[in-house]
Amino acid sequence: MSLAERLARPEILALPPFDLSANANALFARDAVRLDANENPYPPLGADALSANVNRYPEPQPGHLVRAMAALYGVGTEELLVTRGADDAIDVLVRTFCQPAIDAVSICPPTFAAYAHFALLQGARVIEAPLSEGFELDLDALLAKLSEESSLKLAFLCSPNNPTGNVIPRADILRIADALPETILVLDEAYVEFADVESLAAEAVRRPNLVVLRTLSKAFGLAGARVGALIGNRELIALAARAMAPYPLPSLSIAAASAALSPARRPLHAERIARIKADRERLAPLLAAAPDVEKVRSGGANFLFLEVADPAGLADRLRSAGVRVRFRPNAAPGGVRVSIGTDAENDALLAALGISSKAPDRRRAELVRETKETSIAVAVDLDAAAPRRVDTGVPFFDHMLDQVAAHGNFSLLLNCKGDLEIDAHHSLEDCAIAFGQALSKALAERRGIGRFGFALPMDEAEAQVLIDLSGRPYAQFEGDFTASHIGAYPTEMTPHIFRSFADTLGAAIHVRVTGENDHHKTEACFKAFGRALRQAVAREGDREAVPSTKGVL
């Protein structure tokens, strides 16, 4: 008998594993006639593409989402249970293992309140092993206290901890698991993407008494969708699944999570995480200098923990400014947890605290473009030279777009999954469209820019690109190519790509290229385009001035 079976409530062990759809999802195709679940056959009136199928029950554990999340966390599909956020996983664990008035869970306050909340709802006892005065885990004191409890079923740890942000060393976590072989150690990694530590998910699937909680709420921006995961060995996961609700995940949440986890969007999520971490470290010393702030803790999460002298006064000021933060007096008398927001939100917080500091005005844009032929995610930052990462599936085109960004002196992240099995046309065309749209979005009203911009020699080739960010699209291309392809890149697409740039960027783009070597000629076109963009998007003079005598572009 496994540890999970020994620790589980008798009522859970008595429940047979069940599948409300009677394995129909595996036995039938997606277009099967569905007359088995008493559903309304008609979609809701006015439904859009996202909600068109909400008249049908979703899969209890959607196969495509389980596979995507298992791949994300590096575990097997039978070692992961998709839950309604990490909160649901906590509730499921307590219901699976804790008998009312008999069993206990341990927590290390100050920590996430849901651990005690769900334990008390189930009637379990809560044992507290508080963190030290500096909010660090006192390992010896914790083990001494927990070793005295014979009915301890679950021991909760949060790393990075909520609300203090401190990270528990990997060795300490494993030492606790080794010291408590008859207790399930629950490691909450809700914020681990924002910390410079490795997840213990791979360790959890190898150990009978360690489980890991993950969520898409923080790093993937899906707090409203409520999608999380419980990760552990397959025997424990199978038992916990018996305590789940029949259809735990709404169809709209499944769709939102599946879209967020698409490979094309991963680089953009990684860049957002890096931005939040950078903003966290930028804000920490600014907040520490505020008159009311006595201490700032910057740990490994997407928030800062402050200790302030007058929490009531601060609450009044923030309320007047319309800024919400989380006061945590149970963690510290003047404890305040502050999430990292957008540039505008962070500026609002600083202003409410009397700090005169404004985030740099960045011209950024993110864009997702999906068709039946391609799935593209692109992000540009015209005021940063890095990062630059391009993956279109066509290596030479990757190199060309990277040249545009490098010589344009701006950051570009672009990822495309296209129907290259047909040919490269759709991917190249759609990437140019999405790239142009992102540039136009980043430029917004195009105030304070040079607007115009370049001739460039490359060995025997010469390319001239003239650009006008006028808002009026027009494309002209003069030049021809002898070779049909450069690698997998069809040279005939070059004029079409620049026309797509012009149409979506809202620019007049004139390209003229001469030379003998088609590689040199093509590369010269893209490099010159990057240099032209560098001049055209550069800020000059009055940042609010529209570069037109008409007063508008």
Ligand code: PMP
Contents of the next structure:
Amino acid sequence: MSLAERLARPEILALPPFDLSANANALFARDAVRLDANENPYPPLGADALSANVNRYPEPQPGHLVRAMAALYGVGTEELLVTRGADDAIDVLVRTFCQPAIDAVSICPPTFAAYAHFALLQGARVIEAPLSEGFELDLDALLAKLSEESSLKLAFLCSPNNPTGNVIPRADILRIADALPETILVLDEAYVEFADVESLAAEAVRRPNLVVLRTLSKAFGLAGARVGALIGNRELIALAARAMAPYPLPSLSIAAASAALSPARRPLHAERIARIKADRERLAPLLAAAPDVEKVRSGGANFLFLEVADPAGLADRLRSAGVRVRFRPNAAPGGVRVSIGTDAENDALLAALGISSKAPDRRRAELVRETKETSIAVAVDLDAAAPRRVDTGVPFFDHMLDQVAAHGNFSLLLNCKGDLEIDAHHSLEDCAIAFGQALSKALAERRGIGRFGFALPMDEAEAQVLIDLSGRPYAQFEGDFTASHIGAYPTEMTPHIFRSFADTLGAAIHVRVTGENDHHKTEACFKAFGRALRQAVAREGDREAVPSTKGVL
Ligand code: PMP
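Would you mind giving the form predicted in complex with this ligand, to go alongside the form predicted alone above?
After this comes the whole thing, all chains and molecules, with the earlier chain placed first.
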């Protein structure tokens, strides 16, 4: 008998097993006549692509989402249960293991309130082993207290901790798991993507008494979709599945989560996380200098904990300035928690605290473009030279787009999963379209820019690119290539790509290229385009001025 079975409530053991692999959709063809679930045969009135199927029940554990999340967290599909947010995973664990009035859970306050909430709802006892003054885990005191308890079913640890941000060292977590072999250690890693530590998910699937909670709410911006995961060994996951609601995940949430986890979007998510972490470190010293703030705790999450003399007063003052922060007098009486927001939101917080500092004004844009042929995510930042990461599936084109960004002196993340099994055409064309659209979006009203650009040669080849970010698309390409391909890149696509740039960027682009070597000639075109762009997007003079006598571009 597994540890999970020994610790589970008798009511859970008495329930029939929930077969995680049982999925009626897998037994029938997609177009099978669906008369089994008393659904309404008509999709909702006015349904869009996302809600087209909501007249049908979702799968209890949708296969593709389970696979995507298992891959994301590096575990097997039977070692993970997709839940309605990590909140639901907490509830499911408590209902799987805690008998009312008999069993107990432990928490280390100040910490996330849901552990005690769900335990009390289930009639379980809540044992508190508070963090030290400095919000560190006092390992010996914790173990001494918890070892006394005979029916301690779940020990909750939150790392990074909400609201203090502290990260518990891996060795300490494993020591607690070793010291409490008859208790399931629940490690809540809701914020781990923002910390510089590795998740313990892989450890959880190997150990009988460790489970990990993850969520798409924070790192993937899906708080409103309510998608999280419980990760643990298979026996435990199979038991916890019995405590789940019949159709826990709304189809709209399944669709949103699947889209967010699509491989093309991953680099952009990683970049957003890096930005939030950088903003956290930028804001911490600024906030520490505010008159009300005694100490700023910057841990490994997407928030800061401000220790202040009068947290209630501060939260009130911020409220009147229209800024919401979290103050929980019972849970964390000594401070307020503030999330890291957008540049404008962070500026609003700083201004409300009387700190005169503004985030640098950056011309950034992100966009995704999905068709049946390609799935593309692109981000540009015209006011940062890094990072540059391009993966179109066509190495030579990666090199070319990287040249554009390097010589344009801007940051470019572009990822494309396209139908290369057909050929490179769709990927190249769609990447050019998405790239042009992203540049145009980042330029917004095109205020304060040089607008025009010119550039030139490479070895024996000579490429001239002239550009006018006029808002009016026009493309002219003069030049011939003799090779049909450079690697997997068809040379006939070059004029086409520049036309796509012109169309979507809203620019006149004139390219003229001569020379002998097609690799050189092509590369010279892209480099020169980057150089021309560099001049044209550069800020000069009045930042607000639109560089046109018309007053609009
Ligand atoms: N754990 C912690 C530590 C949290 O702070 C939160 C939400 N604020 C959750 C879990 C719940 O996350 P979800 O949105 O996935 O339910």
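Think of the rigid core as the biggest set of C-alphas that the two forms share within 1.5 Å after superposition. Residue numbers count along the first chain shown, from 1. The shown structure was predicted, so the numbers you read here are calculated from the model rather than taken from an experiment.
In the core-superposed comparison between these two forms, residue 100 has its Cα shifted by less than 2 Å. After superposition on the rigid core, displacement of the C-alpha of residue 74 between these two forms stays below 2 Å. For residue 331, a C-alpha deviation of 2 angstroms or more is recorded between these two forms after rigid-core alignment.
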